[in-house]
Amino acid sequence: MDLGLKGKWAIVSGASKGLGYACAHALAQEGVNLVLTSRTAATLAESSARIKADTGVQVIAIPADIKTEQGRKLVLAAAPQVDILVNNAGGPPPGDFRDFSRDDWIAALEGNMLSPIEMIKATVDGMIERKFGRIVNITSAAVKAPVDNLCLSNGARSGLTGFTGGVARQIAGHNVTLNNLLPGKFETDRLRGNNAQRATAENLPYEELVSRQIKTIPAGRFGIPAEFGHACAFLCSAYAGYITGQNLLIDGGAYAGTL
């Protein structure tokens, strides 16, 4: 299926690995040119070269910290135009809320709420002018079902969710959509790191913890990043213009609620 995206330009942050890379690769497969960013220059260069070799699209790699004003300026300056924006940043560390300082909370808000908002502010007017735009925030399943040891992420990402709901309706009439993708448990470095921390805290073997988690997922497995990436590509497609202001949960059926 041709998603109608050939020749478009996308910015994807946190794109060197994991779900960000999966989204970038899926968009590139649809002919989307990319500006990719992450903080780790070497990993980003490898990932960018791989995508370019696989798909033949233009790929511009900008090592930067998207959480900073300077980092955002570097990324935005590299993009000829921005038709698609995929906001993605690694979540703040897990832990007990009693152990986190005010600075920890400010850092979480900067990374997982305020930075995506600034990127939306910087790109949405151009999308409106061109009568096409797709904005996707990668948040977390914890927005719908908070995770006890991810309190920083629960709070910051929920704030972004509230912002998204209001703004999506202001821009919908211009063929500009704004949605959130909520990943459950996917095979990524972040999942492995969080599970290692939890296994230590609970004094469990890592393998036993993973086995317990998989038993709670009706699909019987963790997600594959490519599955997530192609869902993102569809939300960015020419055929998804009537989907906006939504929170799409991709978790293998783990969330048991109806809403």
Ligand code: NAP
Second form
Amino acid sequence: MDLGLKGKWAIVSGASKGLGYACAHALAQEGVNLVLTSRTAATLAESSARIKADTGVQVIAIPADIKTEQGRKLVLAAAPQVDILVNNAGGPPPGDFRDFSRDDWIAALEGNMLSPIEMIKATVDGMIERKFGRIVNITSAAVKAPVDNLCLSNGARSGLTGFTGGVARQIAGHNVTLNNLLPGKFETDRLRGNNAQRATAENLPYEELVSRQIKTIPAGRFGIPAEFGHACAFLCSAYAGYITGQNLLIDGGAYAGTL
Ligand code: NAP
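Show the form predicted in complex with this ligand, please, because up to now only the form predicted alone has appeared in this conversation.
Whole complex next, starting from this chain.
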């Protein structure tokens, strides 16, 4: 299926690994040119080169911290135009809520709520003028079902979710959509790192922890990042113009609610 995106330009942040990389790769397979960012220049250069070699699209790699104003400026300046915006960055650290200071909370809000809001503000009016725009925030299943040791993530991402719900309705009339994708458990460095920390905290062998987690997922496995990337590409497609203001959970059935 051709998603109708050839020649569009996308910014994807947090794009050198994991879910961000998968979104970038899936968009590139649809002929979307990319401005990619993440902090570690070498990993970003490798990932960008791989996407370019696989798909032949134009890829501009900007090593930057998207959580900073300076980083966002660099990325925005590099994009000839922004038709698609995929907001993503690392999540806040796990831990007991008692141990987090006000500064920890401010950092989580800056990174996982205010930074995507700034990126949306900077790009949405161009999308409105051109009558095409697709914005996807990578948030977390924790927005629907908070995870006990991820209180910073639960809180900051819920703030972003409320914001996007309101804005999505203001821009829908211009063929600009705004949705959140909520990953459950996907096999990435982030998941492996969180699980290693949890295994130590619970005094369990890592493999035992993983096998217990998998038993709670009806699909019987962790998600594969490419599955997430293709869902993102569809939400960004020409055919998804009537899907907006949604929070799409991709979790192998782990969340048991009907809505
Ligand atoms: P990952 O494998 O750790 O990849 C994170 C990517 O973001 C890397 O490319 C990283 O590169 C980049 N990045 C991190 N901080 C950044 C920053 N400040 N500015 C620019 N780039 C940054 O993580 P992931 O599993 O793909 O997770 C992506 C998002 O989904 C995270 O917010 C995570 O919390 C959320 N999530 C993931 C899962 C899961 O199961 N994987 C579940 C729920 C939610 P550098 O470090 O070089 O910058």
